[in-house]
Amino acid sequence: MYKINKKYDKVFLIILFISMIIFVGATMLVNRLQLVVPLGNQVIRSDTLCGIIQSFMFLLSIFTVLIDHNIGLGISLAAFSVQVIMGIINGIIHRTTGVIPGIINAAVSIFVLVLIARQLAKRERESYTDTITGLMNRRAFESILNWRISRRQSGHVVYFIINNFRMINENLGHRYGDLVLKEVAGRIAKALGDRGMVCKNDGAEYLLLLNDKGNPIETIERIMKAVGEKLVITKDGIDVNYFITCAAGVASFPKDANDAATLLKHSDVAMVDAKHRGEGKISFYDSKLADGVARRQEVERKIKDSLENDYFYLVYQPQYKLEEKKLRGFETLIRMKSPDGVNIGPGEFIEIAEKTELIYQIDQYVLKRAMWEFGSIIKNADKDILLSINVSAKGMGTAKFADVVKGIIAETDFPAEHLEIELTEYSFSESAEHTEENIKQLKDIGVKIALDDFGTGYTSLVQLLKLPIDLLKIDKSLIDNIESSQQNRDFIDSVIYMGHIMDCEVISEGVETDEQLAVLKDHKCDFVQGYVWGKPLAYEVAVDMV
C-alpha cells in the first residue's frame, strides 16, 4: 500500500509493462513465422533473434523490479513464463532443440530476478522495521497514515513516550534498556489489540494509529496501565524492579490535519504538553497548546544558551540562627539573564528543565560554580559557615550521583563538612533506592543533608526515620498565616517537634515579618531565612558577611 508513492514510478512501470508486452509479442511472432534477418552474407535465425529480444527483456525486467519489486517481479515472471511456454511449444511443433538455450536463458532470468526481488524486499523490510522491537518504524507509520488519509479514513495519531527511560539506561546499561523497549512494545501491542497499530519512533517513543472506534482515552489508559505494571529486570542474578511512567499526545484526522507530517507534529506538541503536566497524562492537540509548547521550547533554548555561554549566575540567601541572629550560612539560588536583557524566573526555567535532561546539567553547574566561588572563602573564614545547594529530584535519584558530587568536591577543593545538599521530598518518589544510597555516601564524607519543602506530603514518616537527615526545611506555604491561624501554629509546632525527635535541626524559609519570627521563636525553631533578615545577595555582598 505504500510501495509506489511517486507518480513518475507509476509512469515508468506503465511504459515498461507496455514494452514487455511488445517484446513478448515480438518473440511469439518470430517463433511462429520463423523469421530470419539477412545480415550481409549471413542471416540471423529466429532463435538468435529471440535471444536478443530476451536480453532486452531481462534488462527491462531489472528496471521494473528495481522500481517496485512486487509489481515488477510479477510482470517479469509473466513475460518470461510466456517465453518458456512458447519455446517449449515451438520446439515440439518444429521438432527442434534450438529452443533449449532460449528456455534455459528465460529460466535463469527468472531465477536471477527472484533473487534480486527477495534482496530488495529484505532491504525494504529493514528500512521499515525497528531493529530493537521488531515493530514498524516512523517511515512505515507515515506511509500507512498517508495511505489511510488518501482513502478519506479517520482516526487518531498518538505520540507515546516513556518518561523515565533515561534512568534505566544509566543504571543498567543500554543492553537492558533495549530489553525494556522490546517489552514495552509487546505490552502496547497486546493492550492495543485490534483497535489500531503501534510503531517505534526514536528513543523511548512509540507511535500509535488508533481506529476511529470508541473512546481513544479508554484505549490509551488501558495501554498506560499495561505499560505501567511492574517490570522485573534481572542483572547479574539480581532482580531489579522498575515501574514505567508514560505520557501521550493525541491528534485526530481529518479534524486536526490531513497529512502525516502535520499530524505527527501536532501529536508531538500534545505529547510535550502531557509530559509537562506530569506522569500518566494525556493531551489532545488544539491550537492553544502550540503557543505553550513554543514558549517552553524557547525557554529550553535559553537554558542551553545559558549553560554553553555562562549566562547563569548565582545569588546567596543568608540563613540565621533564630535565637541570636547568628549567620549559619547561605542557600545557593540560580538566576538567568540572557544577553538580550530578558530575565526568566527560576520558577519557570527550573520547572521546564526538570521535564528534560537539562536539569542534570543545571545541578552540576550550580554545584561546581558555588563551590568554586565559596571554597577558599569558607576555608579561610573564622566562622563556621555552611553552603547549602539545591539538587533536583532527578539528579538525586540518579545512580552514582554521589560520585558526581565527590568529584566536584575534589576538583574545587571544597571542605565537604561545610557543604549541605538540599533535596525535596519528591526525590523519594523519583527513585527512593538511589536517593537513599546517594545520601548515605554523601554523609560518609561529611556532607550534610537538608530536606527541603518539608510538609508537602511526599514522604512517609517511616521513610524519614530511616534517613540520616540533618535539617528539615519548613515550606513557606506553611508559615504564611501563622500569625493569625492557630491551626497553622499547631501544625508548625508539630513539625518542629517531630524534627527534633528525629535529631534534626529545623529551619523555616520564606519568613517575612517580625510577627512570624516571634511565633517561630516561641515554637523553638532553630533557624530562619527570608526577607525579614535578608534577601538573596550577589556573591560580592555575601562574601563581605563571612
Ligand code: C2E
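Just so we're on the same page, rigid core means the largest C-alpha set that superposes within 1.5 Å between forms. These numbers were taken from a predicted model, which means no experiment stands behind them. Residue numbers count along the first chain shown, from 1. Compared with the form predicted together with this ligand:
- In this overlay on the rigid core, T64 has a C-alpha that sits 2 Å or more away from its partner position between the two forms.
- Shown in the overlay between the two forms, fitted on the rigid core, is a CA shift at A402 smaller than 2 Å.
- Here the chain acts as two rigid units, and between the two forms the smaller unit rotates by 15°.
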Contents of the next structure:
Amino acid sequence: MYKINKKYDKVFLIILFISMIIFVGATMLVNRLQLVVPLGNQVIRSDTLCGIIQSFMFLLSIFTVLIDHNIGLGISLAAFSVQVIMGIINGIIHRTTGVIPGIINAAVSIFVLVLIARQLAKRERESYTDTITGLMNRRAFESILNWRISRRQSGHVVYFIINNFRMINENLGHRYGDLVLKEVAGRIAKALGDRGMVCKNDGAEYLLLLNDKGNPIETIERIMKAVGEKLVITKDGIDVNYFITCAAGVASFPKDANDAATLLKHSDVAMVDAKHRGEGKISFYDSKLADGVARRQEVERKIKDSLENDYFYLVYQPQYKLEEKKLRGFETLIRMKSPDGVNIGPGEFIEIAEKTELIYQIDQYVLKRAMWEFGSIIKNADKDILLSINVSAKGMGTAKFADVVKGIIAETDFPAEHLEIELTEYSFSESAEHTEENIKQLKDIGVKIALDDFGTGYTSLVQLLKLPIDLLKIDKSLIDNIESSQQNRDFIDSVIYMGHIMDCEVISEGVETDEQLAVLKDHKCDFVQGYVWGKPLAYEVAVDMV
Ligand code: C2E
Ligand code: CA
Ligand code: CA
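The block above covers the form predicted alone; next, return the form predicted together with this ligand.
Let's see the whole complex now, leading with the same chain.
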C-alpha cells in the first residue's frame, strides 16, 4: 500500500544499494588479495576485515529494509545474492573452503532480513485493516480515494451507518456486537459486487467508494435491503431475530469536493441528515444541508451535555377529573436548564433524540427521576394520584424494557399501580413484538397505558379498539376550535364514545378556555389537562398539591 514517494527516499535507497555492492566488491577484494591492515604493532587480518565489512553491510541492509520493506528487501537480497554467487564461483575456481563463512554469513543475513520485512509488512497491513471486520479502515480508504481523485476519476463516497447498533450491542453484549458488524460487512461487500469497495469506519459506520457506473441510489438501496434482512442471533441457545436499520449520506467527486477529507466530511453531513429523516433514508450532500445538520449536532451535543452534567429536570402538569375538578395526577415533562442559559425545548430535542440512541437515556432518566421524586409521596398520600410518564416508541420497542421499568419501580419503591406510561401510536407500529410483550408485562403489575396525541396519526377508531390501553389522550389540535366547529365536536363525541365502549377513559390535553371545558363536559370527557386549570409546575409546587 505504502509507496515510497519521497524523492530523497529513492535517492537514499540508490546510494545504499551502491554502497552495498561496493561492500560486496571490497569483501571479495580483501579476500582475494589477502589484505592486511596495520594497527599499531598489530595487523588486522583479511578475514577479520571481511567480517567487519560484512557487519557494516548487514547494518546497511537493515536500514534499507526499514526505509521500504519491499524495495529495500529487494535491494538487500540482490546485494547478498551477488555475494553468495560470487563466493561460490570464487570457491569453485580457487578450490578453497575459505569462502564458506562469507556464504553462511550472507545466507543468515538474508534470513533475518526476510523476517524483519515480513514483520513490517504485517504491521503495515494491520494499520490499514479494521481488526473486527477484516475490511480496510478509514486510513486506507482515504489514500485510495485520494489516489483516484489524483487520476481524475469520478465517483461517490457513501457514509453508511447502522442506526440501531447501540441497542443491539447493549442487548447482546460486545462480543455479539462485533459479530453483527462482521456480518453486515459481509452483506455490504456481497451486495456491492463490482460497483465499488467498502471500508470500516469507527463504531457502526462503513465507508463505500462507488465508481461512476450506474445509479448510486440503486446500489445503496440494494445494499440496504441486504443489510436489513433478518439477522438471527443465537445466544444462550435461544434464537433472537434482529432487523438492522441503516441510513446513508452521499458526496460525489469531483462535484462536491476534490479531496478525501472534505468528501468524507460532506458525506458525513449527508448521513446525519439521512439519519434524522428516518430509517433507510439516503441523502445527497448539498451545502444547505450543512446548516440543518449543524443545528441537530448542536442539539445532540446539548442533550449529551445535559445528561452528563444533570442539566435536565422535570416539571409536572396536573390532570383533573372534569366533573368536580379533582386532581387525577400529573404528566411528567422534561426541561433543560444549562448554565450557559441556552436551553432547548423538549418539542425540539425529543424529536432529535428520538432519531438517535440518546432517547433511551432520556427515557431512563425521566422514569428514574420522576419515580424517585414521587415514590414515597404518592405511596403515603391520602389521595389517589397517578404519575404519567412519556416513553418513546423506541424505548418501548426494546427487548426487556419492561424489566428496566420494573427495576426502577423496585429501586424507587414506587407503587406500580400509580404509574401510567404514555405511548404514541408509533409505539404500536415499531418493533411490535417487543412493544406488545413490554406492555403486557407492565400491565400485569398494574401499570396503566395511555395513548398520547390521539387524532394526529393514522390510528382509526376501529384499530383503537384492539390496542391494550387504559387512557386515550385527545390531542390539543382536535379541541383547538371545538367551540366553533360542529364537525370537531362530532368527532370528539365519537372518540369519547368509542373510548368508553372499549373500556378506556378519555382525557383532553391542551385545554385552554372555559368554553372548551364546557363542551368537553357536555360530551362526557373524563379528564382534562391544560393551561386553563394548570400549567406544568415545578416539583415543589406539584408535591404541595398531593
Ligand atoms: P406531549 O406529550 O403532547 O406533552 C404535552 C405538551 O403540551 C407539553 O409541551 C405541555 O407543556 C404542552 N401543553 C400542555 N397544556 C397545554 C395548553 O393548554 N396549551 C398549550 N399550548 N400547550 C400545552 P412540552 O412540555 O413542551 O412537551 C412537548 C413534547 O415533548 C411532549 O408533548 C412530548 O412529546 C415531549 N416530551 C416532553 N417531556 C418528555 C419526556 O419526559 N419524555 C419524552 N419521551 N417526551 C417528552
Ligand atoms: Ca404526553
Ligand atoms: Ca400529547
